[in-house]
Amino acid sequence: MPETLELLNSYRCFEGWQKQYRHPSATLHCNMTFSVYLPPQTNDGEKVPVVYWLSGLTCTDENFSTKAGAQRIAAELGLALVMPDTSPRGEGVPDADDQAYDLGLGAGFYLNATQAPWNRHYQMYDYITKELSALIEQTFPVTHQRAISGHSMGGHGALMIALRNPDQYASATAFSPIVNPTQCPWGENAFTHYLGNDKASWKIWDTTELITAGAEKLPVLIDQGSEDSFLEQQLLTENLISVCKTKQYSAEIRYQKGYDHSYYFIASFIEEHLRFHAHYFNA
């Protein structure tokens, strides 16, 4: 175990532990918190899959390790989660100036911003695919083997990371994702702040754009909320639905009738999604 890796709490819970952890970030610049669940399949030792969670907007490494419910089959399947905190923290961390939610502190967006103040801190993408994959598979008993899933802001990047990086990532999964982040206000917003003015340059990050432009294919599963109230405005899932089809894109989306976008949703389908890394990781 690394020394400057800080246990902050550690639960025992289906068997396996659920712990969190702070280090210091080499990337971001500032002390990172994150959580990590060991099934028990690695009480003696034994090398298991990691899936990663990417949390939304305002959540920290915690929302999903205390509401999803994910323990119980991941014990099961012998799977590790990890779920980072969404964004560095920390005194000289640029916040937005209004405290806007969707901005700064808790809005990170996993991409790497390139516009002053944001671009010190602000290098989620990074952080998730590089600092953080390796800490992880130096520290603890995982194997190279990840998938990678998220809600919403989360979901957004769980999308991104997994398409740009197809031979890190065995499956990516995602609820209430907001997938074509360059059409919608939270991404508009977030992304003029971090990237610039050039809207070309935003692409990259985006997952609509990503399919356009002739993503490499790997096994994806989408669950929407049919009564989830940013879906019109926020999350267009029909963008990314309309691109699938002329790209020949074969991602399972799927609407859930009366569903909304909290985590009584994620709790609800959270043992679908993780069968489905399980499988991928088998395959």
The other form holds:
2 protein chains.
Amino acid sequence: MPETLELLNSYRCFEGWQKQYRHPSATLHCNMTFSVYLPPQTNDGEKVPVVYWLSGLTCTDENFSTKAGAQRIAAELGLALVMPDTSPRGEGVPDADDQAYDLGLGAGFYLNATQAPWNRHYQMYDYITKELSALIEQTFPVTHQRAISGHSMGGHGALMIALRNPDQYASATAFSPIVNPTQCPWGENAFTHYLGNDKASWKIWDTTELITAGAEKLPVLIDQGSEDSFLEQQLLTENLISVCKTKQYSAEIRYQKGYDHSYYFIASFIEEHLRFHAHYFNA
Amino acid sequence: MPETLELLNSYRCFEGWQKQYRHPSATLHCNMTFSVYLPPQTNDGEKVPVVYWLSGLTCTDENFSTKAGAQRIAAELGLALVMPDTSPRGEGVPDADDQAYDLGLGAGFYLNATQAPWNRHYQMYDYITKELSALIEQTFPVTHQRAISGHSMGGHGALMIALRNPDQYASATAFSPIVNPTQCPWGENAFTHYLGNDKASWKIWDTTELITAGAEKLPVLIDQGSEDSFLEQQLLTENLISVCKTKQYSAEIRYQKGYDHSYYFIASFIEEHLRFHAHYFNA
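Let me have the form predicted together with another copy of the chain next, following on from the form predicted alone.
Next comes the full complex, this chain leading.
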């Protein structure tokens, strides 16, 4: 274990271990906290695949860890779970002037910022796809098999990251993802600040645009609550459904009747998402 | 539904409904918030049994609702879950002078206080066993079958309440319960304030004392983490094991190796507790 990796918490959970760590991130130029669930199969050193979970606006590594009930299924299936934070943190990391919840701290959008003052710290794409995954694979009893999942802003992150790196992620799933951030208020605001006004530069961070541009196919499952209050204005699920049809991209996109944007929705369907990932790890 | 019952939140969850309500409590002389999970069997009006969950120190109705992952099993088994708050709340409700976490707000200990200034509001025993259960059974599609469970201070509450009302609760289970509060610092402090210095009056609120005094048998399951930092000083599990042996009281008391006092422990075993309750509802 690298000397710079600090164990903050450790909990026995479904015969495995839920752990929380802090480490200095060279990519983000700050200390970062993440959580990991190691299933019981790893207790004797067996190596297991990893599912990364990217959380939504305002979240940390703890929301999914405490609320989704995912460890039970991860323990059964023999999957490690890795829960990163949603932005750089700490002294010197810029935040939105008005501390808005949709920009700055807690709102990294899983991209690499190009604009000052964001570009020094807000490099979440490189952090997730390179630094963190390398650290995980060097440190824990895991294979190099990866899948990725997330919620809302993290659903955007999971889909976008997998579409851009289909050789590195076996599958991607999402709950209530922001599927077309270049066309919704949350995304337009964040992308303008992080990436500047040249909208052509935004497209590589947008799931709908990536599929429009002919992204390589990989297994994709999306669940979207029909009563999600952000559906019409921010999530724009229909835009993705439409482009998937046009491009004959076979993502499985399901509306779940009566469900909203909360963790009660995630808890209700996380088992199906983890079984989906396990299926493609074993395929 | 009583006009005074106010719906605060409603979430679709495992095809049932997780709801949060506020109501004026005549017993506690304040407004009280509680949560309820109604499993999918109730969607068409079918009546189901109720498991009450009593939370521990500092908690509200939300800790178990968001962290335990219990709704999945309740949905499968057809059980309603009711999560009350852990004390009276609001303006005029006294708190500990130093806002200590183990007295006053968030620390009602599920008893009826006899001492000023506590005795006007801190009547959690009557609230749980009479007012709330009557409200639940008048309002929701539930039967009169009840079971009770809880954690830490709420484990004490669940066991004590069931032992004193074996005709009203089909079974009781607990995680990390304070089984002998008259003999531990948390209990001694709270009971002195709520009940006064006459320790003879404390015994009816103490699980170990109730069994010593010959409490009627009912199905009891207790899980206790072996690495729980409160075990030796506050929970005193061995005292209960000892008296159960002496009195031939057949409670099932299990040490779970490596587990601590957290909700990760509860999440790991809540399925077994709900199956235990379901078994005795159906017996």
